[in-house]
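Presented as structure tokens, the chain that follows is alone, the form predicted alone.
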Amino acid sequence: MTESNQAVGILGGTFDPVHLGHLRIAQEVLDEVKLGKVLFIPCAEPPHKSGTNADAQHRLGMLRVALRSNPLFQVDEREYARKGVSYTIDTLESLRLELGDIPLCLILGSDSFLSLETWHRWKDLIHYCHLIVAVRPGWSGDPKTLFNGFFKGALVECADELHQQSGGLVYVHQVTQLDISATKIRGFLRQGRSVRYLVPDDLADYIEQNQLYRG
């Protein structure tokens, strides 16, 4: 399998701001799944928060910054130029013209996947994508739980088989724990404390740079 039709990943988010738990998440599933690529995209209208509190630039930016040491990481900022509310499903159909029958892996945590039955067209999802569920240590419950609605039989227990087909399945990967938010930090940050080790060098330095998150 050449690098050009591997498995993508894809995590999307506000990223306000992205920080080091979204990179090793991403860096792990990537590893885990032998995914070519992870695309991360930066939701410009979130339908389920009320606003930001960077602005679009600004966390587009901020994104730019983090990933350009890693070049399996890429920005993709189709949801900047597309209008109105980001939702998932329209991205997914985007991407899917673009790339043909390329496997698709849409990387959640345990929490957003329990909340997917409040997303547009949810059902639609597992049409155009795997679902890679990332679930940290000391979850209490067994994951198999998750999947006994909606998503029963698409469960599978080996990454190889999301190579297999462009879409369709589901895969929960257990993911090292990182106690770290955007919360967090914009609280920090608030506080007038240092938030170096929570994102990269380079991100820190451009939040203090622009001020951001100062309240």
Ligand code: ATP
The other form holds:
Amino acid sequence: MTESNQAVGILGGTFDPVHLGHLRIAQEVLDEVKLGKVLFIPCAEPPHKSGTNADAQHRLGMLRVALRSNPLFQVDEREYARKGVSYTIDTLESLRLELGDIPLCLILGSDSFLSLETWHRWKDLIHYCHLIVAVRPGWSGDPKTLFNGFFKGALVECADELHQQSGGLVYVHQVTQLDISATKIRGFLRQGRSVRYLVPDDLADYIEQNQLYRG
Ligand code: ATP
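Having looked at the form predicted alone, could you now put up the form predicted together with this ligand?
Entire complex below, previous chain first.
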């Protein structure tokens, strides 16, 4: 249906801060699914977290620093431009309107996937995109059995199938297991420990210069 390199990946998150776990899953899904690019979409007002640690402008600033060396990774600021809670379904609707009928691949860590039932209009997400579940350390679930089998008929084993339609499919990707989380990084920084090699060097410098997450 489309040239494979037109497919677009979407990685949403609070990115508080962005880290090598995020960058690595984006790279692996980009290669595996043969995406044209990955949009990193920082959440302005997270529905699921009670506030963030760094403010919205620093989370955006950190993302810009972390992505600047990779032209296939782009920061998309549409959730900052909207008022109110940042719901993924609204972001997908706006991307679909803007990008037309190309495959959109929403990349979710398995922890996010497991919490999907709590998301606003969760059953509608798949009408706008494919879901790519990136398996995080400690997860051994089976998407077929989750959510009363809601995604059973949508599961595909071959990434090429994601290029045959613009959305509606679920693909589970075994990413390199990096037990890195923003929570862990904030914890290290609070204790005055280094986060070098958990985040890009430029980002470690940005955090240091702006004295972020010092508690
Ligand atoms: P926090 O620890 O503050 O909850 P986080 O590290 O999980 O943050 P988010 O910004 O909440 O980061 O995550 C954005 C997306 O990236 C989510 O879908 C999450 O599951 C995924 N993700 C984050 N870290 C990893 C990792 N190490 N491996 C795979 N997926 C990850």
